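So this first bit is one chain, no partners, the form predicted on its own, shown in structure tokens.
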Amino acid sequence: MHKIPATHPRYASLMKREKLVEGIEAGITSKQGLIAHGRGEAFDYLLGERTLDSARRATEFAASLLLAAKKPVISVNGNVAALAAKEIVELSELINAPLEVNIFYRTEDRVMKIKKHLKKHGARKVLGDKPDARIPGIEHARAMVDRGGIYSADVVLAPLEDGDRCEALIAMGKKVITIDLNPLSRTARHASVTIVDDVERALKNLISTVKAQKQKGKKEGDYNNKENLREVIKEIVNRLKEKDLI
């Protein structure tokens, strides 16, 4: 890794890339994977590169949802594990949910790599690389899932998913939460809860969240997800004006 000081003013940013170009070298992210990531960073800009009081409201409800789950699971992708390999698998512990790999340009050597790096970070159970079902309606790779996990879950929680997934996912009775910088994209807006959030941040958060509601015992309250991105879209707006940029 680039030896980065601590006192650059950039240094949170810069150190998840190092990362993503580790989980390159690893085998774990793909390059694409690069670009995606560069594309949610410029959202983390409008946000301030902060957790929004409309992303707080959305892992509550998240939070909830994942502990009243029968079934949930955590879908897995190389930039996830790469960027929050030790907060998905504190959290699939928390919630007794297993992990799934599941990645977009897929080999299986690629996938075995990503188990391997979850299972190094105290992963106790990693599924994905025996899918044995298909998610109906969408044909490439990410299609592919183990009849165990994602197909059977009630509750799916996908960070950074893709928007035909998300929707085919929706259309097959499950509830997803995803966690996605762009209140704009697909997945945000067909997802049953949209975390608007960086990865790492929103896990974080998610995590303590979990933890407290299970020592109170919260029950679900009303969400809507429609509403709450049209706020995370005035807390954007209302950011920009406050440093007179629009």
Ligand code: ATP
The other form holds:
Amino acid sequence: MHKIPATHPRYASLMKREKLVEGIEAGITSKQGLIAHGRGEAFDYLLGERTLDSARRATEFAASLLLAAKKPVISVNGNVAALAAKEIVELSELINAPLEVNIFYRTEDRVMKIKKHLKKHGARKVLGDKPDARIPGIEHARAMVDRGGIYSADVVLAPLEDGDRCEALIAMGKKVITIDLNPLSRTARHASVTIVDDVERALKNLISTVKAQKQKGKKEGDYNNKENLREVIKEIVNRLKEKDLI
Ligand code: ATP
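Show the form predicted together with the ligand, please, because up to now only the form predicted on its own has appeared in this conversation.
Entire complex below, previous chain first.
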């Protein structure tokens, strides 16, 4: 890993790039994952690389859904494993949800490497290496799932998801929570709850929100995802106005 001085104005962003390059070198992340990250970075720039109020509201609702779920499952791809393995494992323990490796550019070697990486970070149950069911209506490798995992889950947390798989999971009657920096992506628009934030920041917030709700208890209040995505765009526009850019 390159040494980046902590005082560098783009320190957090550059460290994420380093983690992804390490992910590629370790055989965890796909090269295409770098391109997907670039799309995310562009949106993070527009957000000001911080968590918006709308993302906090989505996180509150997502936490209450996860805590109320009968069978929550967390889907993990190569970018999530490289960027936020520690956080995703901690969340899985907190809500008692298994992790399931599910990748678009699937090779068995990469699935095993991601599984090992998650185990190294303390994961106890990692599914995805022996898929025995398919999500109806999906042609590519991400259709392959575990019957006792994503296939039968009632709530799926799927950060950095594909739009078509998100739609297919919703069509199966599941609630889908996604984390996606792009408020315009198909995934963002189809999910039950979209947290528009960087995956590492979002997972850290989700962990602290779940902990707080476990203590205080919280009912699932009113939440409208389309309305919340509108708020995201308004917050972006307001920030640009405040900076006198528009
Ligand atoms: P869709 O099919 O939903 O329209 P897409 O084709 O734009 O998605 P993919 O390539 O499937 O996107 O996945 C990348 C998505 O993940 C992008 O929407 C991007 O904004 C988002 N993304 C990339 N890096 C991060 C990150 N670090 N945190 C959160 N979201 C990210």
